[in-house]
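As structure tokens, one chain now follows by itself in the form predicted on its own.
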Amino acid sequence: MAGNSTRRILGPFNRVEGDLEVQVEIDEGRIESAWVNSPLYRGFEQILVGKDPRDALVITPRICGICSVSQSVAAARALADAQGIEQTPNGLLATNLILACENVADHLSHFYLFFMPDFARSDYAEHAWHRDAAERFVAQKGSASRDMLPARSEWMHITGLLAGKWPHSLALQPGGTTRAIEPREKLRLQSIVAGFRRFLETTLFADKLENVAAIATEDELMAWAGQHAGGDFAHFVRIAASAGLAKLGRATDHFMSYGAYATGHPNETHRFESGIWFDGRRESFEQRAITEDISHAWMHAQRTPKHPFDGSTLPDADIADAYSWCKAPRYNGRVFEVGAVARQLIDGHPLIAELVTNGGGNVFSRVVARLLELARVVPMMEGWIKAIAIGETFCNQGKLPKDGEGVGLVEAARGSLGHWLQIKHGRILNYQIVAPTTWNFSPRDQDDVPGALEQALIGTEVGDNGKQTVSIQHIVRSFDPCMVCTVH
């Protein structure tokens, strides 16, 4: 540490799912280096072992309440490749629905309750806007919180029809969903969702959902927030112009997406592309890339990078060197990012992709992404209901296999999910997860390489002696951590 640098441990967070602690660096009031640690420890991947591979799909979703869907659809498409099995049409329309219904409560819950609120703080009185920020958005009074938590109730049943209850539900299955719908609950179902596009287009948007998911340009955004000032993303929008969010928060801009949205087609798996991005060109996804670093968690038995089938998750408290429970997944022995900004880049949303060209990953486009992304799910739902069949089946069964393994991805809220089951004689030998901000919020690797996070908050102004922490709760929430899930 030089002369004049200073540390200071940030911690816990507040709005953030889960604990989280951030030590950071500073010299002349700018973060110089930034370590993140997860500072729990919770061992589902050895609750799993010796069970039945089937009970993955009781276990996992309790990483989480949050999350539990996507843990569960994880569990089940694991599952369903080591069964060698597909899902049905209704089931594989059925689990989207499902999922989708939790990441846009996901998304819509970040904006209006863990993210928006920080701009009601005294750290901006003296901006023209914080009186209209404070009222609208501050924690728990705010107008906001008032109009949004009855239509994210509302929109909640989705789940309940389609999947008996959230979270937790048992009903996502590896052939499929075990709840079939009637005619009445279908038509129940276009309800909802035709509400919550109300919700959307008044009161987040003041818009059309196919307007603003045509907005192609940073100028049009612009241009639009302008024009629909009445609506709580035009507020954002003028709010982040005034903050600088757009230079906040840059991270390694290396994206990857799993694919979000199965199709059935063998040409088009995904509604929503799987790949990566790499200095600045789009590639292939290869799942045999991911590698899981320990060299600076609190684990053992390990003593080089391992593909999660060759890994494992064992506990000690007492590795020197080490300063976080979380493990460090690399792609290709690099740094990735994960999350809404991710899957809009990598499927080729022509906002992202200039969003990211100008100023890479940040506060402003991870926030811009995930609103965008409410508005082309929305509509792909209202189509997943129509093509519902009345009367068909919606699951498969399959017989488990003595030996085998499996793989289950898929595109949670905050980014890649993957579960990773090898069977031996009929029991779970090895269960292995890597989640969304496992890989946001990893830790150093063997080489030194800071994490997502700890390579995002570097240059950030934080006055003297770090005083000003605003800007690194911006940062953090940005990616919408879900820390219970990181280190499950």
Contents of the next structure:
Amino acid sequence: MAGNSTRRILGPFNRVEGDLEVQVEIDEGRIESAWVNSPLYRGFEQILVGKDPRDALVITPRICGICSVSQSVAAARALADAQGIEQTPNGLLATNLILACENVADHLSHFYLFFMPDFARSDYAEHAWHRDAAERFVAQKGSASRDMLPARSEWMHITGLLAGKWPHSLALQPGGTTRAIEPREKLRLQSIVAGFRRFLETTLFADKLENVAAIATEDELMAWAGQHAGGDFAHFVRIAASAGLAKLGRATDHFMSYGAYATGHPNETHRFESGIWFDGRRESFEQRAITEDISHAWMHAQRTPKHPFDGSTLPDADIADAYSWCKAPRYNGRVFEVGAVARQLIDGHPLIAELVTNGGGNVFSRVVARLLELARVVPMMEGWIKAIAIGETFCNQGKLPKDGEGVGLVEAARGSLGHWLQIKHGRILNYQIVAPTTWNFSPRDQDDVPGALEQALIGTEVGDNGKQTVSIQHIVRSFDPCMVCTVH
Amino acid sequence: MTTALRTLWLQSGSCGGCSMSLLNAESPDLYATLEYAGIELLWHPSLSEASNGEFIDLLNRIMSGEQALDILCLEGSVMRGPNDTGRFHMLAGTGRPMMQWIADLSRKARYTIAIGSCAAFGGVTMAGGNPTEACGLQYEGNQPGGLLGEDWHSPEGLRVINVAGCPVHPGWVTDTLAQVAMGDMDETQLDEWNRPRSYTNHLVHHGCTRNEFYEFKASAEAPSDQGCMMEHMGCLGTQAHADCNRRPWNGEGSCIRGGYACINCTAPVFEEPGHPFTETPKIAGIPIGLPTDMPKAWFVALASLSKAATPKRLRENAVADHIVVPPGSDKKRGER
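Could you present the same protein in the form predicted in complex with its partner chain, rather than the form predicted on its own shown above?
And the full complex, kicking off with our chain again.
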């Protein structure tokens, strides 16, 4: 620790889902060390114990209002795993559509409502681009919100049709979904996606989705942004170059994805492949390698890191050395980053692979990966709607075992979400949840290794006494954190 | 033109889902709706620029009286644990339990509104053994009290307005805010749980698209079946106070239209029904918890009568996930 360092406590951060406090140690205007605190605990894992396992489908979506469907899918998959059943082909397509609808809406909300408004801040008043950025993106009053909010609301009609409502649907079941659609509703779904495609191709990208998805290198991205300057993505690329976002917020550069959008095929199980990225190499993913460490969490009754099936959640606000309600998940004992950049890197998208090679996971590459996903996922959805076989069943029925266990893994918008369920005498014996932001905003572990955001903040320039916090805000929000899921 | 009502929106033991649902407001969008209704958001956790110290300054200005506050909205339950310390939710950057901030700010606001069943009654956070000692602003489950106490009244003489629901429909929130802004909110506009009558004077049953199946007691037996979900699937639509099937969600949706049971999420203690959510508890084969204001014997008599009269079309469609027998036509009957 340097001699003249000062500590600052920052919080509450808004335009993140839930509650967040960050403590930083600053020396000569740079962050030396950071501690990330999730200051709200809600106790869902305790609430679930003793309940009928099917009740998890009602309770776990309510962990989170922004990743509600992702929580539903994880719970449904854990139950399906315990029952040994699979979804019907229509149920699988409908699940993908409902999940993709949420993930796309989350990426859109993140970009327009959570991330971009920071460029309207007076911190950037000296920059030539500030006036345009403020006119377009300033919180609540910017012109972008007038374009984006109606497009988002109409987009969510997909969940109205396929899942009853969003958030907190009960349509996602172990064997499929509860809502079969009629021919006219299939047409309606196609129209909704077409309307949204037009919004993306007019307002966000000013280009065809297929052209955006085909951008393969950083040079191509820069050239493309010059040619499609009227879109909000190009607007972001220009600001990012000026504000140096590619040099901000690099963390571990180890990435993980559980694989997104199930195919039902044994060989290629997901449309975005699962795997880990460790020391610059792709390896296969194995859920048994996951542990949670509670050495710096306000939790007790666990001495060493445990796999979620062996884990417990027992809060204790008086634990010494603890500074967060968040546990520290690790893969093979290491810190991993999750999210769109991880998904696209592991799936082998050339643009993200190059951005990560050049500068790692950083504020710029994280935002680019999210917008790239919009361009890749919406055309996939068009295919899924077409593939729905009207008249075929949407839901398989299974029977819950008296005793058993199941794992439910899913990619939420902001990364890998897992549910681990154990059933005894027909009741939930243990239910452990590891959320995406639990990975990204993890506290230190037993070896004092900081979590991904804690590492990403180190070296950030924050001015004398840490008065310039805008870089910290960009770094924090670049992960699209969901604190309510983190601590559940 | 009158001044817009200055509104502060806070979250505590919350999933954020009521705010996310609010963003689904349409025709017009949320910002246009609020502007038209005369609501100015001083700060909202998902929507405002101000962060960190800027936000804490705002809270301090409200507490000192320098900044007027008309409406306080709380989303999420009040976290009192562990052992009444409130440490399960400290407001970041202040070192102070959120429950203290909420209690202080509610004294400054002319109106306090609970957004969602968590803020109103405690909600899903109170389920199980209520491990965080969660409660609502003026209720703990169905017991009056909560954080502020049964006798608490806002400076305008109203108790907490409970826009209950898990989550809330965006229209329930914008209608309530508009009603307050128009000066049209008083005790007569609120029901026995202090919920706005604008949406609780209806039952979820009203406008239910499965009404014909209900009439003939043609019942769903498994998830995705089209029949009435009251007999087997745990549906509480005939008891739940809300207009979900008259004022659909996300375009054309509602829980029942989505193929799953109404769990009565606008009511206190909905989170602990005493049975699995998607299973109807029965005594001697008869569901307990029949429609609220109907004599039980009559219901049973009518149900057995209508069951006997169920047309084949409804009996078969009730246990399929799409229409297998479409309605026929009298005039064409000879030809079919």
